[in-house]
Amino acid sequence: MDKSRFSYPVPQKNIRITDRFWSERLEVVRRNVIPYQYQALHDNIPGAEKSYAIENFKKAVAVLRDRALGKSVPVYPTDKWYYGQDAPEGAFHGWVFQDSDVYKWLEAVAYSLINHYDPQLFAQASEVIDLVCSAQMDNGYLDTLYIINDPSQVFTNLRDFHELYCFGHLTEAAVAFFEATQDRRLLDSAVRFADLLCRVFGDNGKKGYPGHEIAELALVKLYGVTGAKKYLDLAEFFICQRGTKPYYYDTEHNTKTDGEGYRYNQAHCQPRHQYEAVGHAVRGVYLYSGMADVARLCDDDGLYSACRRIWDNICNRKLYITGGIGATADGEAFSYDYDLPNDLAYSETCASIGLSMFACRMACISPESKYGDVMERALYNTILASMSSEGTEFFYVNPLEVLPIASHCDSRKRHVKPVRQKWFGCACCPPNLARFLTSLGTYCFSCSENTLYIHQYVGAEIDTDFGNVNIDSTYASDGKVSVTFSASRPCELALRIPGWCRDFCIDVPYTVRDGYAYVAVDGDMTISMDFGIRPRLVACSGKVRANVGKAAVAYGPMIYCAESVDNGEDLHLLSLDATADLRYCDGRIIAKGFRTEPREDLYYDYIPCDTVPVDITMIPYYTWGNRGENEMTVYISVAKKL
């Protein structure tokens, strides 16, 4: 690692997003998503699956009070991932990680308060924080499943259950809320829990590590805000201990395995020796994000090399064109190389968010445009697609091809929903989306001692140590960006050149390194850029079996798709004419093509089928599913060779 190239995200409080495209979406999050999710966490959404999240915290408070009074409290099992309506009334309900939904909501609120202070929202969050803090045990432990059901089982099943995962989200929310408001209540709660973990785990304690990662990167954040190195040390311990032999998960379950079953948890071998993205995709990218943080702060080149190997494996062999990862519903996991089915894709929203977190950290270690390119792909496609235009319905799974009848009738495709859902019993994605979008600016801009890096072209006003910056951007619609810099001292501006761009213009002198155009800034300066956005066909490696003979349509950072509401049923009968121009018009792309006229015979001696010319109407992938249940496809057959 070259420390001279390190940069750090610009703090959210120093960024005001002014971009029309993104401001509209952030306003949807503020006005609709956050209030809607508050109601969902309180089980007040008619027709939606119950969350039980707030209810569990209230139960935990009552249980702790009764125990303090010496009352007899029932003990319930802690042996399942999900506790439904058949669970006893006084027991924990929902998924084992249900607490984390509350923490993610609080984190989204924190960022929203930075962007737009709202006293009513602060009061709601304050009430929830008081509830959370009241549910904490005297020793700092905080997980409602074990507090309610059986505290004797604390830290006995790290592999399967989510105490450390919930701690991670508590800590991220706590840091964000403190930075937003200087209110220490949640931060003090997270510190108490972290101090307990430091006493329980480590070289002189338990040799365990999280089954579902995120505590690692959260501990790094806690170290950043408190300066207490023991939190960084614990993050490093969790990462370095992971996958060592004898396997800790064997020890806690009294088994002896070869470790292959722990690929799901990325615990089959030590992270520094891993070279392939395997297992549960969300867990994976959260781990890789923590690895990147620890590698930088602990000057660990071996760990950083592993991050680069894994990054290359994801982006060259396991990444959907929409920025989705995790191809298979079996374990919500990375599949084998080049296995990227369109109609069976899992591509969980949380996984694309986690991939963006990983990309951001890698770009801050080494500014190479490939990291921003992948973040952009995820951001403008899978992440945005996961929320309805009103912000009150959501996708958990983000396929690239949908046939509604298959989703309803074929058990292999029941994870694929043809319309967004009001909520989920396993509701990790909606609050994760809210916290990501409200903190968008920190993923777009970073600073080193002398350089401001623009990783994403989101219009914003930014305060930096070397001056004020105003970015005026219509990047999403026409690829044009203007940056006005009022520099208080000489510095550099680093502008990412998008990977999709074939012809760009920057109207001042610059030099290019690793996909960034570096501009020397001294005093007041305005820089205009035009990235030459145009519709284009994108082909896929022939090693991806699902896409042989097909292509996708893209416009700048956005991938487009066809829906049957525009093109009629049986989208698989459409073919693109690769020789014809693609026409962009008011956000849609019109492509010349053909529709095959199918025969009624199930089988017949081969003769070419008749085709008729058609105009194929395509819309941005992130907008699909907003006009009712209908077919959708990203990849379309190509009538002539590309």
The other form holds:
There are 2 protein chains.
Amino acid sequence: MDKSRFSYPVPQKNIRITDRFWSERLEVVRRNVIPYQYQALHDNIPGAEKSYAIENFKKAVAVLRDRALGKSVPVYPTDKWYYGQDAPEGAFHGWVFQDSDVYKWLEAVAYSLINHYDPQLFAQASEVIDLVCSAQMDNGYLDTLYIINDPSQVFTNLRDFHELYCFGHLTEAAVAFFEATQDRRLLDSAVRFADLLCRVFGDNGKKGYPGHEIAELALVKLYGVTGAKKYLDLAEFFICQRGTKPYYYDTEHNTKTDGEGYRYNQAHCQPRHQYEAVGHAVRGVYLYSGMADVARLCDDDGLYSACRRIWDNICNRKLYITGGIGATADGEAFSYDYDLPNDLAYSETCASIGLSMFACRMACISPESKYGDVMERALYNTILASMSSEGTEFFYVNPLEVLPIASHCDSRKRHVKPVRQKWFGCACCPPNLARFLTSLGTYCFSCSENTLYIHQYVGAEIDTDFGNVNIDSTYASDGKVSVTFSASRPCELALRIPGWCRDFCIDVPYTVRDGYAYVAVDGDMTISMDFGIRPRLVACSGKVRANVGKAAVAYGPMIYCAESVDNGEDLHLLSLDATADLRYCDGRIIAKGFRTEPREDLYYDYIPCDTVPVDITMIPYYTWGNRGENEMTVYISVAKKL
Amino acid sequence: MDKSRFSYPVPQKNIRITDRFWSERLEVVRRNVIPYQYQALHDNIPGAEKSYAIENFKKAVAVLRDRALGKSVPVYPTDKWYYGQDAPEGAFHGWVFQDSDVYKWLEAVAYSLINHYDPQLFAQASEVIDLVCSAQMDNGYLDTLYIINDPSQVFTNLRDFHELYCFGHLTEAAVAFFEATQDRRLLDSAVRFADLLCRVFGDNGKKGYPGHEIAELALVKLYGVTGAKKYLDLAEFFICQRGTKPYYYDTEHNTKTDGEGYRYNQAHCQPRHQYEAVGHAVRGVYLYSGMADVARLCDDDGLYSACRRIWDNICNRKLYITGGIGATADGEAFSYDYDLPNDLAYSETCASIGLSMFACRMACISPESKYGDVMERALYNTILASMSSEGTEFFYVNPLEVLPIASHCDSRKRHVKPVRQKWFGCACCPPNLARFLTSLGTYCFSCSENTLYIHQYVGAEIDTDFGNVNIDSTYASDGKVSVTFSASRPCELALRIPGWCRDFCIDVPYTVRDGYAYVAVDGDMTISMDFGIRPRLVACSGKVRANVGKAAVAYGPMIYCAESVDNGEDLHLLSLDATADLRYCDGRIIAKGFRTEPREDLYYDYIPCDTVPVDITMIPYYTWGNRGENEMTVYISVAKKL
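Having seen the form predicted alone, can you show the form predicted together with another copy of the chain?
The next block holds the full complex; its first chain is the one shown before.
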């Protein structure tokens, strides 16, 4: 690691998003998503699956009170991932990680309050925080599953249950809320829980680590806000302990395995010896983010090398063109290299959010444009696609090809929904999206002592130590950005040159390094960029079997797709004419192509099929599925000259 | 139904297979498969999964003896489909249908004894039959699962457990053994069990029907050999009762469903109202075979119409080019119309055997060549492929595209094995294959009063009521067949003109009807046919998404495939040149084509890939997987002129 190249995300309070496109999305989150999720967490959405999340906290408070009063409290088994309607009334309900939905909502509220202070929202959050804090045990433990069902069993199944995961989300919310409001209540709770973990885990304590990672990066955040090094040490311990032999999960479950099953948890070998992204994709990118944090803060080059290897593996072998990861629904997991089926894709929204977290950390360690490029793919495509325009319906899974009959009739595709859903019992994605979008600016801009890095061209006003910056961007629609800098001292602006860009123009002198254009700034200065946006055909490596003979259409950061509402059914019978121009018109791309006339006979002596010329209409991927249930595809066959 | 067109399979004892190709396969079954399976059923194969089948019969005998002696016998729950090593020692072990493996073996032995009497084999079978008969209860009941575990629970879960399925296989074996040897022991057992069923089920008894069909067609066989109409009536009852409301399986399980879940069992509506092949494919084709039998014998035109509709649905929408059916591993089931993925295919061996049973019955009702064509697909491709040349290794699943890394790493393809396996705990396919191949002739030839139908050109000597016939065939290798007829009176020979055949030559006068060439025969006569075999490219309807832009190569009845051992890895990068000739050479086909050079970059601005000309080597599908683990594909991209 070259520390001279380190940068730090610009604090959110120093950023005001002014971008028209993004402001509108953020307003949807503020006006619709956050209030909607508040109701969802309180089980007030008719027709939606019950969350039970707030109810669990209330039960935990009551149980703690009863126990304090010496009342006898029933014990329930903690033996499943999900506790549904048939669970005893007094017991925990929902998924084992249900608490985290509350924390993610609180984190989103915190960021939203920074962007737009709203006393009523603060009051709502404040009430929830009081409830959360009241559910904490005296020793600092805070997870309603075990508090309600059986506190004697805490930390006995780190592999499957999610206490340390919930701790992680609690801590992220706590740090955010403290930074947003200086209100310490949730932070104090997180600190008390973290202190308990420091007592329980470590060289002289339990040698375990989270089954679902996120505590690692959360502990680093807690270290950042408190300065207490023991939290960083615990994060490092969790990472270094992971995957060592004998396997902790073997010991915990009194089994003896070869560790292959722990690939799911990225615990089959030590993280620093991992070279491939494997297992549950969200867990993976959360771990890799924590590894990058710890590598940087602990100056651990070995760990950083692992991060770089894993990054390259993801981005060169396991990344959908839409910035999605996780090619299989079985285990919501990475598949093997180059296995990127379009129709069976999992590509969970949360995984693309986690990939952006990882990208942001890697870019802050070493400003290379490949990190921002991948985050851009995820941001403008999978992440944006996951929410309806109103912010009340969501995709959890983001496939690149959808055939409604397959989703309805083929159990292999039961995870693929042809339209966005209202809410999910397992609702990790919508609140994750809310907390991500409300803090978008911190992923876009970072600073070193003298340099402001613009990783994403989101229009914003930014305060830095060396002056104010105004970014005026119509990047996604015409590839143009202008940056006005009022520098208080000589400094530097680093502008990511997008990977898709072939010809660009920056109207001031610059030098290019690792895909960033560096511009020296002094005093007042306006820099205009034109990244030469135009529709383009993107091919995929022949090693990806699903895409042989096909291509995708893109425009700037956005990948396009075809829907049957525009193009008729059987999109697989369309072919793009690779020699014809693609025409961009008002947010759509029209491509010349052909439609093959299918034969009815199932098998027949080969003759080339008849084709008819057609215009193929494509729309941005993120807007698909907004006109009712219909077929969609990102990849389209490419016709050679006929 | 036009009864004047009915024909009846030629009895096996009137057929002697002389075909060089098929005799060799039959010898493998006789010399290797049958003895190997005898050892497998007795758990004597080191390294193979235990069968427990014979052990269960021995346990049942002991339990019956103990009960007769008034000893207390423990009761075990009957609540699972599989009872493994952890089941109590005294309890039933294996799959709920484990008994049927013994019956299928006995059936194969019976046919084998007809073909080639072997006193030692008879003695082995005789001992097994004694064991089976000793395990029968006084009331005729015979299923070791319930006899061992809990006789009070018989017939309480027709939906999930397989008593009536085991009855069906017992009966098929019993009829075969009686016909082969005139030995009545097993037939008497089957009759006693059938008589029990006649007492238990019916308008005045239980209104249930088999969860896994086969009893229907077995009862028809029992009717055929005994002449007792009550067995035909019970077969008809099972078929007519199936899918009526209220659903029997709802009543049995004290639930109330909309019946959608019973599509798995083809019990969502009455068979005569079914128009689509749905659910578990093997169950389906066994039911449809029984329906065809009952339709014919009971003169039920409505039921026959359903058979025709379902046949057309399978063959026009749900049939792999290899004669495989069952496109999804989930439920080993038919998928929706035109969903025929190559790599995820289930295409169970047993399903293609069952499809041949259905085809044979339909052809005997109405001699239309489409039935024989489909049986030919199944026989020369999926069914043949399922067994290794030595007869000791088997495929259960028969995909059209295999990538070993996917089978090893991708849980969605865990059912796809890249090489044949020794034996399966769920070993339905190998013994089914044995009984099918040993009785092959009865599927190939049928007679009406004056006509001998040759549905499949398997070389054989056949005795008919109107004279002896000698078929000399090199059909699969050069498309030539000659038939020598010594007719004792004027009669007719009906020769199926294969669907793949474009130009044929028959050296005597003939008329063609429904795809059969009819030749009038009187006295001694030799008829020579040449079906003009040559390699050909076969296309698949554009409605099948998996095969867009691809074609398969075939030669006569055989579908060919490419393996990476001949063509290098990444078979998906090969393209056939549709304009170049295919060259047949010594059992292989060499095709001119191209190999695309894949780019390493996962995504890049589209440019057509470089290609290099290559010769693509293809081998018959049935021979794949005999040279170690490697990639295989049936469908190959077709290059348009570049």
